[in-house]
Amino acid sequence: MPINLNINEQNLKAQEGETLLTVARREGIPLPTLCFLEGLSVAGSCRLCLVEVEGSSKLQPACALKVTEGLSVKTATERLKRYRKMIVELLFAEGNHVCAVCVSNGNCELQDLAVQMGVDHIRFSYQFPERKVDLSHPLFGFDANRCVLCTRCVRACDEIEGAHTWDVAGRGQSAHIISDMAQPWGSATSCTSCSKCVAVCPVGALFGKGVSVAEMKHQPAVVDFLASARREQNWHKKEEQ
């Protein structure tokens, strides 16, 4: 039974089970994500997508929001507006992200969102934490200066893949993304250099050995159509759309 929603003073019919990002997308209406990927399992981890509902003193991420019988929100308030140009104005401030010199640069989703916010420049203090760039790979790399912590690589491993090469270690500021326990990219056994990761990766930090400045274009749609293949058991019905 269809459920009714209000969006945007909107009204709206969803199914249930459907999330409110899932309601919004195919309405039009535009909710910035970074972390949310089709195909993968939600993480709600970057808040790009909250929204607020009436009757909340909460914002809610659209990604994670099941959507209820006479739902109500807002999605584009000056409230959330600051928030979300705040949070990628810490993305920013708290990696070592030199757009010049990477390799996604133009390619870049964290780039296209901070042009979306109106992002010209930032009003926190740089962190410039000390981090690695791990080539051991034969194939590709990985710089965790540019890394957003959207855990797309750990999730696409883990649920696409089956192998679980990635994951995060440590809490807050600390956190960071490891393979195989904290090994290098290269000497990690469970990798099997499928390179369904540096596909999902939204900025520079995973990326194809021998690319260059503004060279580095992901595919992240891959994974949506291997995950929609394998539930259908119909590898070429996305082909021949």
Second form
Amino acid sequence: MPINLNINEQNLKAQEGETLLTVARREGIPLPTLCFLEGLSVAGSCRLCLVEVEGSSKLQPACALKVTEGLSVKTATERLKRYRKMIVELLFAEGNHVCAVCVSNGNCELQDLAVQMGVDHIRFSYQFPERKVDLSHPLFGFDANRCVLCTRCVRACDEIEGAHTWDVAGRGQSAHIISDMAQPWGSATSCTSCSKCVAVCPVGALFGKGVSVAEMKHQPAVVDFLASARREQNWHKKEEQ
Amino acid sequence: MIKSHSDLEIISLEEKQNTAQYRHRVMCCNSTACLSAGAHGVREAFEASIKREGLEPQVQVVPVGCMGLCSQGPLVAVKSRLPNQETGGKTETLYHSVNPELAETICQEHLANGKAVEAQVLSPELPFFARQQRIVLANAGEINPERIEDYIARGGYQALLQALSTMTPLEVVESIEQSGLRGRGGGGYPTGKKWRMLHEAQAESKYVVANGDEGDPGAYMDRTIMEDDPHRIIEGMTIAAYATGAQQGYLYVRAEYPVAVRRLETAIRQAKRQGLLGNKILDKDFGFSLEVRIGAGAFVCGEETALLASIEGKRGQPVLRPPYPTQRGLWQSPTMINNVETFANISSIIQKGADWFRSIGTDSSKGSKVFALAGKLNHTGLIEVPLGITLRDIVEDMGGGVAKGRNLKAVQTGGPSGGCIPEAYLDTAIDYESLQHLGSIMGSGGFIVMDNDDSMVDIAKFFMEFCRDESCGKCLPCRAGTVQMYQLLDKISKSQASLDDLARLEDLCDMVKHTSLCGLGQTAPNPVLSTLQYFRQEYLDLMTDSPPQVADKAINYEALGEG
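Alternative state: the form predicted together with the partner chain, after the form predicted on its own:
Time for the whole complex; same chain goes first.
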């Protein structure tokens, strides 16, 4: 059933049951996201896509907000921009993100977000956490220093591949991604080496071995395929162009 | 098996006859606070000396629940069948700070000769006791929580029988709605509204869950209710199940409360044996089973969606709402979560009626609330007061004020999600809205009093450290924001911070409050915000005089050296 809604003073039509993010993407309204990935369950944890909803004091994540008749939202107020910029700064401050030595340099969603938000310096103190690098898998590596805990790998592995190799352990600032029961990735027997986690990682935390600085290319077509194959019941990869 | 009113009456009468044969009953506090002060040894001393004096046929020693004034424990009450001439015709004498030696003296003088040991007697006219109105704690200190007969003798399970035999489920829901009862876990959501949502939900299976994952520092209301009157919670939950159509219930208790877990499990076993849980409860066509689930030490599991995840055996972290648990909760079925204190109010509302409950409290907040008094007060412990009482009445009258020569500075309510209310606002009548208006919250009932020795920056820092350690790490604002806020507060408390840091702290508070996923993150900045609101000067006094440095903005060189 088509419904009417208003985004940033612009009257739009949408289907009931769609999320605000889907509508915004279709209409070309920019909304930053990090933990969201089409085809995976919604985590709502990065808080970047929060929007102001008229008549509600609480900000709502666009990735989970179902559009309803008469919904009126603002997606880019000064306040939201300020919050988003702080969130990106905090992401940089909490991990060890050094673009100059990262495989994903130039091909990284966190980097893109920083550029979009105009982050030129970090106002918060860097935490320099001691984190590990796991290179025990023959094909892939995991560098926790670059991890932003978006849990896309956890969800892709569980929901698409069905292996559930990845999970989250620890809490608060010590929360981290583990494979199997905190075993080295190489000895995680549940891993099928399908590389889906590497494909969905927004940063350079999960990477294929053999690539050096700025050499890793995330392939949007692969991610699209992962997300849409089940929905479209089409398990054959489209010809890559 | 209890099937009717007369079955309950028989148990009740037998129990009353049983207690009537004793001249004195020695009620020894057996709650965690007094146990840690040596109450177990006191009870053994009583038993030994009663035996030695040959008083066994006349005196009964009863392990009971919390009598409230925990700061002067272990507490022992002697209840006499006949008025005691020497103590002015009283039938009840309350002793404080009892140790095994004193127990022996009480036994020799009071129990054998009817002469109270006056030096250790607490007056029942003490405002700490006299101004209480006990609804959920009515049985605490009066019954042995490990015996279902004691509970029945005090009118227990009458409300369940009344609901099952004279009311329809909808009538029960309506009566809770009319009572005006609001959630006692902190949010203050109307309980009846929640019940109606579950009542109206169409599903094959529904669940009711009691939240006993109390975790605020210094607060132990829920622990006391679970330890001292477990059957009251079970009865409340069973009535809720009848009203809402749930077949299964869970009591979620944190693992740090082993006594509560043990007593709840005992109570469930007893209730099952008496046909008050299980199939065909009270011989009616209604079944409900109840299980205890033990937490694994995460504060965030007090948040309802994290609690449900924990019951399901998943990682205890919150998920987005909507859908709300009453729409989709445990194993995707509609689920209603109430705090244990909320459930403890139910049987009284059913028995005495919604109008009686409405007559207590303020316009918006009905009934009573249990508070755990802590901090710089002369009398600390557990009190249950009618809502609408002023903060000053609690602090100065019931709590006996702060120590001589000190000045009262502020009251912290609501634990890590709450705020500090300065002395000037103490004449506020307590209800959900008034506390919120002052920048604090009712919360689950923590009540910490601070005097002029206490630094408000340190208080804010303490609670921020707590939130940082208890953040689950799922959403970024709470995970990284609490870390940064704690570091800034630490810097301020050590007089190393600039005004620039203070501005950054306020920015972070604003962001974390409005962007966090669950209540823990959304309320984590409250202790900072409320102390900044009322005690800003204390922060400013700690600032370094030097203007903000440019280098500080770009890279923290000190931290680099450490890394």
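Numbering follows the first chain given and starts at 1. For clarity, a rigid core is taken as the largest C-alpha set superposing within 1.5 Å between two forms. Note that the coordinates shown come from a computational prediction; the quantities given were computed from them, not determined experimentally.
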{"item": "C-alpha of S228 off by 2 Å or more between the two forms on rigid core", "value": "yes"}
{"item": "Core fit, then Q10 C-alpha moves 2 Å or more between the two forms", "value": "no"}
